[in-house]
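Listed next as structure tokens is one chain, alone, in the form predicted alone.
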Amino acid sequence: MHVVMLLYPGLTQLDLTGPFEVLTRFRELTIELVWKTLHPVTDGNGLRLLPNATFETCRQADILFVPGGPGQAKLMNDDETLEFLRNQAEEAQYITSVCTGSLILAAAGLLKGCRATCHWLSIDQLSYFGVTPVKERVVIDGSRITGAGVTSGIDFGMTLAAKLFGEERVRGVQLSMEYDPKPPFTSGSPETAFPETVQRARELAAPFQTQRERIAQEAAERLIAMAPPKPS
């Protein structure tokens, strides 16, 4: 099976590299990291990643994957990227994402009527696109598999791999990766973090989140306008 993983400026690299680390351990899979050009792509914190295919040269995906990150907002109205995703999705067996990558899929019209998840700060924006937001680590709805924020990418990768290759093999991969998380603090979700920690996180993110929400609303309006009229 062939995996097409979208790269773009301003992505969150762990959204991508977490699933990548899991999936590359299954030799039955080939993976292409795809962007508009082959020039290095810089993530939201300055890490440079190298595409190995472009929109024009990449193969048809069996598994289409979109990561999230601050650069997601610009892609919500990027016709070239959204059309590429729509074209790839037509024959893909699985259409997937981590973090705010689900908002990009939603803007392409690929999650309408589905259950999906997203980063906790942005999950409610999915509803603009006719998507049912679900606050779970990984959400499966038929051919759509979405992971929540950033670190859930490893959980997502293992969930997807278990569907493809079975639980026994994935247990072996989990052991080889020594994926045995024991975080030093119980602060990994708004449900477990101290209320003041959640409030501070919201305050710090507020300027960008306001912009992200406006862009999501605009993208949803564009998607509705693109829909063919219902027959009378």
Second form
Number of protein chains: 2
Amino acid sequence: MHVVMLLYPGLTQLDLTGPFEVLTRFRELTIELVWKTLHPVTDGNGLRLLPNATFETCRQADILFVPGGPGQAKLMNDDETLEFLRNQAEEAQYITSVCTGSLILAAAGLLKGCRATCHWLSIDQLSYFGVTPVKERVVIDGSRITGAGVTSGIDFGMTLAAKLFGEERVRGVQLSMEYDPKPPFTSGSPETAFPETVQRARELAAPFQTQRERIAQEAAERLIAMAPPKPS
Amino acid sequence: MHVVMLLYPGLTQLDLTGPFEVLTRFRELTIELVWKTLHPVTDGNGLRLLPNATFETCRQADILFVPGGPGQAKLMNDDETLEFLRNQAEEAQYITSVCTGSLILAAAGLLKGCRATCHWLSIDQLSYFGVTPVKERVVIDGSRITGAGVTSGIDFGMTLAAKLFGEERVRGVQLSMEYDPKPPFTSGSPETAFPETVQRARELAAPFQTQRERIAQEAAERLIAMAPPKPS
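Swap state to the form predicted together with a further copy of the same chain from the form predicted alone:
Shown next: the complete complex, the earlier chain at its head.
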């Protein structure tokens, strides 16, 4: 099976490198990291990754994967990328994302009528696209598998791999990755973090989140204009 | 403060990308990814990362970090790398690693007399270098902070950041990374995995582990030859 992972400027690299680490340990999977060009792609915090295929050269995905990150906002109205995703999705067996990658899938019209998740700060924006937001770590709705924020990509990768290869082999990979997480603090979700930590995170993110929300609304309007609801 | 992270062919990328994701969210830290050249470095599973400094151009580290991976074995007797690490370590405030990166630090003589950890499959090899192996997720011994296998890098990054910036800020970063891990299975350590999963992992790894152990023994002999124990 072939995995196509979208790379783009301003992605959050761990959204992609987490699932990559899991999936690449299954030798049946081939993986292409895909962007418009083969030039290095810089993540939101300065890590430079190299694509190994372009939209033109990449093979048909069995599994299509989209990471999130601050650069997601710019892709929400990028026709070239949305069209690429739609084309790949036609024959893909699984259409997947981590973090705000689900907003990109939604903007491409690929999650309409589905249940999906997203980073906790942005999950409500899924509803603009006819998607039902679900606050779980990994959400499976038929062929759509979405992970929550950033680090959920490891849990997402294991969940997907278990569907493909069964629990026993994933247990082996979990052991090889020593995935026995022991966060020194309990602050990984708005439900478990201190209220003041959540409040502060919302304040810090507010300027970008306002912009991100406006862009999502515009993208949703464009999507509706492309395929208006049938008159009843 | 300045962080120098070693890149090298055959590293396990998540050993590095996990801590990078945590540390890069603290704007006080600058980070350089360093290798012998600026050419792309390919991880053990084919991900290509770009260094942004070489051994010659990189700045003095306040925090020196070494990831693990299959390529670790080749570095154990690489004088250029070991010498670079020793030089950087002289003025670094923290000398750190994830996974089998601790074996590289040990081969450079930088963990002698310390308590440290490593990937569960290779942790016993630390003892060849006068290091006390400790089976914990993250081990702090003064200026030496070491993480266990692969995914421990996220816990390592949070532990280090808490020392530098305090718990409150790390709680905020944990929330922004939605680090609320929910592995679908319990198989992340030899203590919690099924015995047959551990047995199978040992069998699969055996050929490389035999080679890795021989290389560690040779590296330890070279280190002793460089600085023989003082006669009592």
